[in-house]
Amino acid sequence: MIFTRRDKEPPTQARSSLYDRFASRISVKNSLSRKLVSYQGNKDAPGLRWMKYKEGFSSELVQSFLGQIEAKTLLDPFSGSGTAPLTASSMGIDGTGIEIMPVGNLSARAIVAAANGLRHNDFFHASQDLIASLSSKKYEIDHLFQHIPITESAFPEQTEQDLAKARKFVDGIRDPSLQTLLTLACVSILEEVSYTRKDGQFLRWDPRSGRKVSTRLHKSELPMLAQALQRRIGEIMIDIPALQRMYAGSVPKFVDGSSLTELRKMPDASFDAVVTSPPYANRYDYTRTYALELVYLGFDADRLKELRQELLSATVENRSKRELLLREYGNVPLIEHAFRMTDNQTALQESLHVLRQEAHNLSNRNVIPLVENYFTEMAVVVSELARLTTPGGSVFMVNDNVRYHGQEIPVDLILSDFAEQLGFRCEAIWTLNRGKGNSSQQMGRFGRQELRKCVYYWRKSDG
């Protein structure tokens, strides 16, 4: 038993009560690896190596998934960087993302892009180009780096430059499949050349940017921004014919959006298969991780907020979106019923009770509405995977269980009774050998507990 009550401790029934009731179907999957579940499993993979996007998982754990069943269509609602789209495809499966950060879809398009069509040596003269405009003294004051307040002195003064040089040069490319692998290209190496690094959910700062840093980060020698595109064109120029070769002729469809608003969009019965990790809801902002790769691509300080609250809720910063979802469904069985499942679901609202009485006692309150609404959202996704996936289909979904103030929050139950709900059967959780600590503070006050790191897999009812 993971849940135990102790006198004066908080309630644990309704936990407990879950965990007994899927206890059976949880186990240790030793196949499973924090590499394979994590974006370390593609760090050697043509293509899926040129954008660093952390929060994916690896094109092995695809595989592996597919090779357990039958499927021609595959979903992945919060597609990241298009790992699962990819694979499927190259396994000859129809796949489609949706994905609502555009960095994530602007690097599966340009896998796209160097796979279908695009000869070699026009990606390298172009790419050469490219390099040999960045030598030039001039540049344009309209193609500089639009710093909003997160990303100012995030580079020395003569990348600043050659980054406007690059931009430029990039836009007056008319090709679109040249221009999104050469604006991918770009957008890649943002980090390595500036003085930021990413961390959790902030950016950390090397203090030669002149910032006021608490905690200190010391970054080698910068490179020049022409060495750093130099390399990445050259995994580039390596990666294309094994691109070619494993994903020419079939394009998955990529969707730019919230699957909140997309995937009501669909119809029924499209997929046989959903392989997913949805955001955790663990306080972790991308808008801020990726801030520098989001203003290259043209998002203002403004843009960035929207972006924040359009995001899956995950931060303390996200307001709940129930207003939002009922003028975009209006009142429908659908809405009604996932907002009912959330309000009704004894071992959510057991832990918004410990978490409401001891308010006082938290670092950021806020982390009370990040619970209510991330499970509010993420029952109409449920919901939606449960009308969309075919009779028999499965659904495979990473995802992490979450604490706060001592108390865990057992998202892999919760969201599990959902999905039992709504038609599907939970075949498994299964468990990485080794879950995730607590954060030193909670460790001091709590000792150390262990999380569950899990993917659950999901079977729809064949009828």
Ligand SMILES: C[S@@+](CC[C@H](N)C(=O)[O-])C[C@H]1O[C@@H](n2cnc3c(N)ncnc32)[C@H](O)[C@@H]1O
Second form
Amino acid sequence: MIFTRRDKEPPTQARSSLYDRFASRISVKNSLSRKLVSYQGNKDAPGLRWMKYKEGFSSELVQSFLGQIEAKTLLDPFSGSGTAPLTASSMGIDGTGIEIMPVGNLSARAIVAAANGLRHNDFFHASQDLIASLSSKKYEIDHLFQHIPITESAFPEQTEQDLAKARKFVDGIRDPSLQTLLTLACVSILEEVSYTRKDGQFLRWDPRSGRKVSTRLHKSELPMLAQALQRRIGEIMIDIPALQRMYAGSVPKFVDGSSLTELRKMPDASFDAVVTSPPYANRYDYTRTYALELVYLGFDADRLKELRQELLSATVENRSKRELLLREYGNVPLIEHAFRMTDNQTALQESLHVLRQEAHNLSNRNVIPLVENYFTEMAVVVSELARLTTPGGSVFMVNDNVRYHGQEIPVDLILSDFAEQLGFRCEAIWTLNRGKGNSSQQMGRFGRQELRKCVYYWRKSDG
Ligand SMILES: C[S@@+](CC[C@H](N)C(=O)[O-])C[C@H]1O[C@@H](n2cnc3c(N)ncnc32)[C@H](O)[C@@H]1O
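Give me the form predicted in complex with this ligand now, not the form predicted on its own.
Starting with the chain above, the whole complex follows.
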């Protein structure tokens, strides 16, 4: 399709005709509630409730997908805190997850540690010793939180000292399962004991931190570290027996790393089911919102920047990974085809064309490469999923559409088009009852339109 520079109205034909192609398969699914597709649904789930991984979906959602199909093996290439592989394991399905954020895999591994081989009594004694160690007056400078500029002043002075004592205690534990669980206990309460709150793209700050803040956040009185830890430890104690019943003997596999490098190492047709939710193309920056947790786990400022680049491109800071992908894969047909699909996807190119024409009006021009990079990388991921899925296998993907400068990017339709070019049939695009509205700024300029928040169900042909 050729777009001219003199279009008066931004072109929409390519997006409209893509919509028409999928229209009969798009339906509102009332059973898909916001709670089910978000972390909210895990608030009472044993294990998954410890680390509030707000980008997660619920175990109940994964169960509902897996209940519709026959599967022996499951993959989640963006497994976060491990909801999909863990839920699969509890249903007797071999689960594998790939996750680049160590926070997510720590949470998943802590649940596995609690479920397999951990003695309730050992955990009780170690955790009480940890709490007791916090009442000491002494702390070691070597164990203090190694702040980077974006975490500076996150904690009151006493909490800084208590964190140093906790770290020293946990570092000295020999048993790997106990150490994993107690590390998770410490990491999972960092936000609660800090002057920060995670808020999508950024951390928000309470002015008591002493930092200059534009959006005012007022947290209620912060708990002491010992208080918050005691609460988390109480939850872990309650959950251990339930986890040992749910996951007895089944150990899902969690791979640390990027799907853009790890998927290619997996053999063809290894998975009957994929249940996943990739990052959305919405500018959310996990390395900023999880800065406290990452720094606690040993990241310095440089490593954090590197991680930001390694994540699937979803922020205005991400640079193109085409060269990296060519280096990793070589000039193989999968990559060539993925790049070609991206460059020839008319609805995507139409959206990019309009954004380029409007570049001078964009609040940040880097949303253009963001969109381009996002789809290039997702084209590679979907190509890999097509290679890795068994004949007749299923993919369930949770994702949101996005809008920039009033231009809807139909993420669901573009990714489903990629999937159909790669041997899947898009069986359904189920949308939530109410899509997401515009930001208030966009509503003023472009009126209110709803964005689809959906689940796509793709099925691989039988062979
Ligand atoms: C929407 S969240 C999925 C959360 C997960 N469903 C759960 O229940 O916890 C997307 C995840 O993709 C991860 N991610 C981003 N880029 C990645 C990459 N290149 N490889 C693997 N994981 C990545 C993020 O760290 C995040 O945890």
